[in-house]
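A single chain, nothing else alongside it, follows as structure tokens in the form predicted on its own.
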Amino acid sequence: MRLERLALSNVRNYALLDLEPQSGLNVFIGANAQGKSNLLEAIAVLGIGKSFRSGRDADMIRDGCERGMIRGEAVRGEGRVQIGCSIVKNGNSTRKTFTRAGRNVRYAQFLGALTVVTFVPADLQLVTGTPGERRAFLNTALAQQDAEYYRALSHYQAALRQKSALLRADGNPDEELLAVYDRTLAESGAIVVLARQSFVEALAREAAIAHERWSGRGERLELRYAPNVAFEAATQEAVRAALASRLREVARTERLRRMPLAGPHRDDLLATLDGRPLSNFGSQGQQRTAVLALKVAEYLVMRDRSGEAPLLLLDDVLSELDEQRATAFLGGVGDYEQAYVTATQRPPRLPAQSALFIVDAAQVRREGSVAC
């Protein structure tokens, strides 16, 4: 899979740009505060449909502008593929739109047009941050490619939602509409539960090869998934039984507490090196040794899982890694059909034929290739 196209109108600070991107490596250097993260993000939306940075859609509008809009034309196994996002400010609103082929589609028709694994500084914290930002990680990583988990997980979270408001609103809640709520929750959450389960299991054979070949000390680093709450067997049925029990048995708590107890929405992924938890007892070279060895993990089981290796988004982080991290990185994966990455200063051995880019001021031109 390959982007061969990106256009900008009006998105953070490009009023236009129209960039054809190579296959292979393609590096982006430039001072800070010049627009390089900003392709980088327009490229994630094109993937995920939302900005791998927090804050809101209307951010992503130039200033001074009511719409922005980002438009890519990739190639992919199935043939060429367009897509486009339209962000527009309406009063104190803002409205997303999503196109593939010039026709406006629902968010999940446009989900997995374009699979892409961004790395960001702030994911070098995902071994010592919270839960929820691992979920998160799971979430954008299978959505993507697994249409009946986005689903699924659409459905709990609505549901999710729902019971929230319903146990803060009222201390004595309908109870027949509770059970309507629970149904859904046990339901839904067990596909959730699965495919994560099974795409965890995938990042950890994958992590720990990727870990023993870097760490030179013979460190074993381990992925483990805890579901919030436990099952027997690994089948659909026998984990929404574990659910619609467990709800049960939290029901009275809830109530009192007026909030949603148990469920995949409180599920973690832990990482422990050589047995013991790498959030609290390891070094920072060792965290981010392990965030690398998993954010490879990531690219080569959506990879392997679909036959088309993703766009790679590497949003300056190898200048917060050493020479070496940096290099087994970008050579970890390998056979990318192609990668982005941007940096203040050309990063240290870039493979042969590397694109470079220089971005100043929202202007980028191309400087040329890396020789053999």
The other form holds:
Amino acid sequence: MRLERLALSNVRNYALLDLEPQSGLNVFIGANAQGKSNLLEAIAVLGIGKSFRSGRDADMIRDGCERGMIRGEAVRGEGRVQIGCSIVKNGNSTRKTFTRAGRNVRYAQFLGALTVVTFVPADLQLVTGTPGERRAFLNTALAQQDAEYYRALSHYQAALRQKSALLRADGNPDEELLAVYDRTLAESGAIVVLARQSFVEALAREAAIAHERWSGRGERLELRYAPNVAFEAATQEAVRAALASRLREVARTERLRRMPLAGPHRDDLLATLDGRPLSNFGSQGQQRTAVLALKVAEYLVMRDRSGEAPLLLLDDVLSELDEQRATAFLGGVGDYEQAYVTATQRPPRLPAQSALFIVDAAQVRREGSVAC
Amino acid sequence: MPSPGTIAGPLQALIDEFAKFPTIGPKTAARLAFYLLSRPRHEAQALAEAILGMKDKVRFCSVCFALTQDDPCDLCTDERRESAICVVAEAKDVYAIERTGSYKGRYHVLGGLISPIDGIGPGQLRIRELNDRIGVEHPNEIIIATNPNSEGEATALYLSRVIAPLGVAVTRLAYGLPIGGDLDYADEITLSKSLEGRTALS
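Alt. form predicted in complex with its partner chain, vs. the form predicted on its own above:
Now the full complex is given, and it begins with the chain already shown.
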């Protein structure tokens, strides 16, 4: 899959931009703070509906403007679809609207038109970071490929927020109402847990293969899904029952501590190297190689599941890696259809079929294709 | 648009009042005020009386909490109406269902949906009143007609849990495709709910 056009109006430092990215590798080169990452961010918004940076949606609107708009043309096999996202200031908050083929659609229907795999320097801490960051990684990847996952996750999170508020507000919460939320948590939670389980299994296979090829020392990378609530069989009914029974077990403690205590919002993804947890025992180099393998695996699994190669968005990450790892990463995803890379300097060796863009004070200029 | 100070005080006062309405900005407010200024006095008087009459006479029915002039309301006192009770979130929902003309039962307005985030628990809604009515009126069915969003769903589930022990049948409005719609344009959630709730052709 690829993006054939990207149009911005009043997004970050861009007043107006109309860009025609190429198949293959698109490299944005420029000094810092010229707008390279903003381009990748805009493409990510067309994929996942939100930024990969932290911060508020309002920050994406150009200073002094009321409304920012990102539009693009996504091409998938024979199909071609116009997608767009508008962010409009609305008092102190913002409102986002999504379009697909010229019609306003809900976020759930917008998702999946353009699938992206992003890789930014912060991802290098994925293995050592918080479980929340690893769950966000799983959620972003799964929501793009699986509409049912996104739906179940939204239900789950909505019920969890209500249950949290109920427990927090009242030392003696309504039992029947708690039971209503617990029922939704168990039903939606089961869908979330099963999708995560099968996704992590697929990730683990691909990551182990990629890792073995690179590490050379015969170290074995193992990824394991660590659900907060254990279950016996990987069926919806079994997981639902396990969640429901665990929620009953912790109900008393939840009321005492006034917070929800069990369920997939406490899941984790664990990485071990030869059986030892990478987060505690790995060297920085080992941790980085593991993240690289995880990202390659994310790309490959998403490609194999949908039959379409997702866009690769590599923001400032290749320069963070030594040349050996950077080459290994690009080799690992070798057959990408379209990738975007930002860099402060022209990379020494570019693959054939690369397009070079110079980014300078929100102006983007094509340098013509280069062959190596 | 006239700037403040150039407009006669009473006219500006009316513009300011209109501008407080939802979806009405200062320009539309001025247009409405100038329109009224151009109409004969009796039309303005009819409008003023309609507004005051509405404020003075419309109230909530003490039985079903729909909007009414007489208490209890016509819907509650109509002997021909069936015993079923249709439970809705807001008074305006009563009119949506009445417009269909195909429901012949009674109503009960909850006054909102359960949402602890917004500080609305079952105690803030008219659920106890619904329980009392079930004990008095012995309806043959409770039809829950809350919106199909997460608060509406939670409220429906909650009601079914607290009502079911009273021995009355509890049903929920079906989810489905809009009539005259197009399968292509239906979102996946609606479509899959419609599949789950499919009915036999006979």
